[in-house]
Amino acid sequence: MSQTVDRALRILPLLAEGPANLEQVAARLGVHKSTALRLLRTLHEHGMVYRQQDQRYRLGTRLFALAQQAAENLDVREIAHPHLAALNERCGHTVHLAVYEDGEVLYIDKVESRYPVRMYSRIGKPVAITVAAVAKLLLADLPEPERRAVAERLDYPAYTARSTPNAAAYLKELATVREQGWATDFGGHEESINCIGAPVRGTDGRTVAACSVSAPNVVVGTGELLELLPLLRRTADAISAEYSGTTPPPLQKANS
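In the form predicted alone, the chain whose sequence appeared above, alone:
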């Protein structure tokens, strides 16, 4: 990278901390004020920085517009699919990716199990929002007032004896999911199907999608399924890193 480009790029995280004047920018870069002024003028011409009336510089609106445009053009399904396929290749079970849209949790990708007993879930189909692991992850990350409002307006069908019975129980479970960072559905929707899920996060740390591994209990028990949790979480972290352009965080223990 050229020295000029390097210096210009170093100005942006500096101004992200707050407005700074010419002297402060020059001192942080370790350059003469004339050099700093040249860089700031160029960034200003491209809308990357803005000079305030007090002669201090801040990040420009063009930078935020570019960031928003880039975020809107990201396709989490396209990014996630190779990771989901690799996860399926390693574990053999059904893998899903889901998002929360317009009050529903929808599957947007699925990689089928290699075993003959398969799930009937379909891409584009809403999930059972009160019991599905992916739904718990997506709703657990909502702001508290919205989370409570959603929980209180939902119906709570008794799919099985293990289904979530009411809003109070759901909110309690969402709090646990929010704290531990992963979720389960052990027979809550179908007695014979168990599932574990992990969140996919965006640049702001918020959950943008959730991925899961599901399997019939005739194929794998809950204990064996939970042993796949570290692998699932590594997959979710890898998707998050590629989606947000960051380094994946260190994996926590499954029981943390």
Given for the second form:
2 protein chains.
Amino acid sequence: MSQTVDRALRILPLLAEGPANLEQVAARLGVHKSTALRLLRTLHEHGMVYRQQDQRYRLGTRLFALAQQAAENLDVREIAHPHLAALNERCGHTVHLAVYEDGEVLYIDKVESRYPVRMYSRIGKPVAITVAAVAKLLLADLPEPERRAVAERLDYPAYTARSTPNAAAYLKELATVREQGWATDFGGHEESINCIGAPVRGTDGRTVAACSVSAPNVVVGTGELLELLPLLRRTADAISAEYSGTTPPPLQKANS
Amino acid sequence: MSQTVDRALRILPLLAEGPANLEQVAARLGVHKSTALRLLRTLHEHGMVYRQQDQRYRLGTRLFALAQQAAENLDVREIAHPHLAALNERCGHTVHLAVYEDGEVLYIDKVESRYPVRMYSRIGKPVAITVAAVAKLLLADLPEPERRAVAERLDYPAYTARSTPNAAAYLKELATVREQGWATDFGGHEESINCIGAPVRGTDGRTVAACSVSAPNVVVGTGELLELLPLLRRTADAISAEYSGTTPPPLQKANS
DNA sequence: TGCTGTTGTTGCACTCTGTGCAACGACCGT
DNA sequence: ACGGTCGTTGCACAGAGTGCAACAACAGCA
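Got the form predicted alone; could you also share the form predicted in complex with the DNA?
Now the complete complex, all chains and molecules, led by this one.
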């Protein structure tokens, strides 16, 4: 809509691929150097880009701060986290939380099994939307027209032989998911990784988020993983209850 | 520089405080509703803002993705993390990593002691620049004019009785830090929290980052904490060495 | 049911802001 | 000292952004 802003914002994903100098930015935007310069300066003033010693631009740290504040506004995440941690405690596997937004599904939280590190490293990563259990849950709950529109707009990469092949198959899978109230991804993304997911619902019953448990084939087979389904669903329901306000938060959650 | 982009970007921190509707945004920007609408639409198209059911706008999840990619470009963080984790392993306290950028100091990594959770929750948070050990280290290394300019531009909030009171005191403290090569914060931010920090240096000797160990008074006194200084400095030096390329990375760090 | 106030959206004329050009300047390597 | 590369500046033109006013959608209320 607004040409100038549009151009400025296109710079950000461009720089996300790596640092670039003025000319490269101008070339990739298809504008004159001086135009790119002014856009970059404006972005710079707002801390969105940073100019390193070699004068090349890269993304600025203000993005961190904004993303962090954005995360704080997602109160599902805050409410869900202790439940996810408890789930991880009991089953030991990787636990994810994801939300749907504008045709994309994004991880917004993760608890990793063994190594206590770098949880944040995946947060914000777009989910493999055609195969992930959490994606199926979130899409399954969309109103029919939007669901169909999204499904038909997607690409269906063949990550493995068991990946969802096309829109028709996906819509059928979504119908199943919607009916049974939970979802799986058995080797659809990575051959050796299985995953089960369950929905978190708001007061109105709409699916506001989805959580999942993932484990490599060699550790637990699909059968064993499915044994965790009741536990997973209880967790998701507990989050739903607290999110809907039907259950008071377990402890004081006083903020400062 | 660019009015339109400037206005658009001012919307983001505004929304970071919480969701807002069109009128509120227009009012706080000081522009007409229709102008605000077009800016918000453009931001929306880029996923920077999201429109929730009640039609109010909030920050969009694209910010997550961008921040994550920005983080991946900060290779100091990647190199430092294993060292920080090892340090945490040995001393058990909270470990931070921070960088300086355009007059601000930001945490870019954190390893927490006890509870394995929500490491990311503080990442991106601006540091209490007048008192934090990491901030002192990073500012101490700035060229004289910039250091003075920054110091005099700052506010000096009296978090506690031991907070740095004004620019003169801060500059003096920075001189000490620069000379001794490490920094402390003994109750300058929170009365009961002590902290020691050490610099990570690049090939040219410039301080590119700073790491620190923080612990509450009740667990270890300042004396005990200072006993960790050699370990902390060895850690910082190890990061510096690896970052400068004088030491090969300890194991294979193959990416994909 | 109809009225009124609120809030989001659209079309349009005006002009201010962004644009590209060309010239300049800083820097680097040879 | 010289040419080449890349960032920066000033300027004239017009295209893009702006605010206004009217419209539409909706909610609350009598």
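Since the model is a prediction, treat every value here as computed from it, not as a measurement. The term rigid core refers to the most C-alpha atoms you can superpose between the two forms while keeping them within 1.5 Å. Residue numbers count along the first chain shown, from 1.
Point to revise | Flag for A20, CA shift 2 Å or larger between these two forms after aligning core | key: Passes the 2 Å threshold, so yes.
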